[in-house]
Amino acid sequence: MNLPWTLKYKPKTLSEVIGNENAKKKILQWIKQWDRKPPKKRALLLYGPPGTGKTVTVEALANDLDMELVQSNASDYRTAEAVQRFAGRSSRYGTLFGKKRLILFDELDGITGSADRGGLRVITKIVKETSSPIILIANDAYNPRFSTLRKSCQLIEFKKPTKTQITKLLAKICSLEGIQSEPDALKLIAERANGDVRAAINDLQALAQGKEILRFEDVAWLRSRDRKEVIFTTLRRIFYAGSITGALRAAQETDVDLDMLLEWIYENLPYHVKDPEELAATMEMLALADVYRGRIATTQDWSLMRYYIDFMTAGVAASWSRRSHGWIPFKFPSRIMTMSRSKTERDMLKAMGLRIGRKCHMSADRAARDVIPFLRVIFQNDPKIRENLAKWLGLDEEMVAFLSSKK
């Protein structure tokens, strides 16, 4: 059975978790205080970018100290009743066999704090009264929704491991897999991961599994991959999510601008959702998301943001069968391309208007409106005059090419 290497080589003890030595030391100090009496702040809030080892650190800690780990993804417990059912009793009563208990709320970013559902409010209450240590995990501890909760927690930041630390881990995995690896190949994988250990291990497995030797040329093509790869991965995770939670998590774990993400989803849905009724259902979800985005812009009520995210991710994923015919590439949003080209042209006209205006003693707007149309005709029909005029006006090669083009 081929396991994902992120699971196969998941740290089992704190010593195996790479990086964040200071954070691990603070967690240990805090947990040991419970041997004497509960500390003033009965919960930790670990925060930092995805893939930096927050969750595996807690799991390894529980394993090292032989504690019973009661673990949940907080985005699955969004109501007050569900949170109370999961953590309320666990925080007050001992374990069956006398082990110490550690309660973990993972992915806190996914929980709502609305008054009608109250999940975040109940977590805050439990944190203040708990008889067992509680650890909360979020990407952004300073989200305004966590302002009350933060006061009852000790905050510990997790930072991205260094490229050197990730490279050493990749080398260790290669050794255990019986793969000879060129150092430069592993350095490139580590560099591209940008501190995300999970991403680095996933890339390594994709590139090295089944090989006896991993050479630099096997990974050199990674250099050409840009931010499009990030959005493509996010779209796949939303469109073909195995669960509603998975679709939500895709949006929570990406750093793609949410408004840009909506444009990408809108552009690509018709190519992937072939059934007309399903396509209509997914488009209705996007329409609802857009309604909430408009309300946010009008009222500045950012608590509505969760509905915006829910409809365009979980709503879309749940509205179709998530089956497509063959491989379908994702397309760049045409509306964004048009806006981008339009902005580029406006910026070019403004820059040329400033240069022409200085020479002709007129405003940049007037130069762009009255002079540039005539320059276009001249530049497209008389190369000799074009060269002299460009030199006199101080136009660069890009400006000359813009005026000379007949498109």
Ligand SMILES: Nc1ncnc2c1ncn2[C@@H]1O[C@H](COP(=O)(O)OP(=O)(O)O)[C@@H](O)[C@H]1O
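If you superpose the two forms and keep the largest set of C-alpha atoms that fall within 1.5 Å, you have the rigid core. Being a predicted model, the structure only gives us computed values, none of them experimental. Residue numbers count along the first chain shown, from 1. First, how it differs from the form predicted in complex with the ligand.
- After superposition on the rigid core, the Cα atom of Asn143 is displaced by less than 2 Å between the two forms.
- The Cα shift for His361 between the two forms, taken after rigid core superposition, is 2 angstroms or larger.
- Once both forms are fitted on their rigid core, the CA atom of Asn381 lies 2 Å or more apart between the two forms.
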Second form
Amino acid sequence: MNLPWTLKYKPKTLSEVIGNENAKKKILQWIKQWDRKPPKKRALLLYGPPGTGKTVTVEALANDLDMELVQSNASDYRTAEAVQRFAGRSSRYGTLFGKKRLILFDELDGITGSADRGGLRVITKIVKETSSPIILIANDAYNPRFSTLRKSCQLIEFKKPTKTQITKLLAKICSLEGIQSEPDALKLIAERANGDVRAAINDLQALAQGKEILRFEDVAWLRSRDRKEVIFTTLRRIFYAGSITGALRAAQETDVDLDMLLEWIYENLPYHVKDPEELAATMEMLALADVYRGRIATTQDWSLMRYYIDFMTAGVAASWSRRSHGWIPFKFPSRIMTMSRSKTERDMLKAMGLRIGRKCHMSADRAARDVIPFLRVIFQNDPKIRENLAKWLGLDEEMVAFLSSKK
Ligand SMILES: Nc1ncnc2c1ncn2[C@@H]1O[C@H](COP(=O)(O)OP(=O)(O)O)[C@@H](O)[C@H]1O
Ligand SMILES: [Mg+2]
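Moving on from the form predicted on its own, please list the structure of the form predicted in complex with the ligand.
Zooming out: every chain and molecule, the one shown earlier first.
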């Protein structure tokens, strides 16, 4: 089964939740108070950036303490009555089998529109009277909408786990998946995620799943492209378009380079379109789009542009049933990866050439051509000389790794 790794490796106990030691401690202290009598603040308000573990912490807590978790999120908040129905009853009575109950209002930022005032007022009231502990979660606790509610809550901030903590988690997942990984590759994914653990795990899955080994060069291109969310959204809007014009609009409203978009669609279609005949039909559309791309390139007749776009988007969407088969991660086009790999390689050679040239009194080009091949042989065979030479030439870690790799 193709499970998202964020689910597969979701922490089951508090000790597996990375970072946020302080928050976890405070939550435990607060919940322990309930054993005697309800504390002064009967609700916690957890807040902080997305993907830092707010929801999983509450789930793990309930699991650790064997409590029944009554959970609701944004979609349950449409009207004040709905909120009342959900929480009113569960906050008043105990459970049938004597388990203690923990009530969670997740994604409070999602209460909007007509349910807004009413819903929040109901929650505030429930918090004051509840006989079971309540935990509330919001990204932004200081939104003025929460000002009344906030007064009845103890606030606990969730912070972004550090790059090191995230890297370690990624390494653990790789080893559980039986994937070898270069530390620098994981470090880069962690760094790009900027504290969002969910994003880091999703990236890892997209980049590493199915591989035996995840190398730095497989992820290096993340450095230059941080717009993958935009690309993923665009792809989803084209593949699973609600209407043909919807697919067309997806391409018009994105600033993704069209040739790049074609690569992404080409690479990902086979994973989504399972029926062979449908797949053939969608590929046929891509081929037509490619024909027009070629014509535009040779004739410079830009009026052909709309056929190029139409075939690639509306044409593809119209050629299959657009039924999704569970959750399928998007894959990074291998052709783009190769392109960016050779670009990084060129940049690296140039940078090294400059440093070597300075020391050896020759041009960067000549250093790259005449010296680097020999350095490679030396670096791969003699760690001691490697260290000394690298120091003398002023090569950084990445350069040393590059010269020492056997490819
Ligand atoms: N601190 C963390 N430790 C371990 N995994 C985490 C952590 N934060 C997020 N995750 C991963 O990301 C997913 C989403 O986390 P979640 O708790 O829903 O984030 P939030 O509620 O803060 O937006 C989880 O299922 C888990 O796989
Ligand atoms: Mg959440």
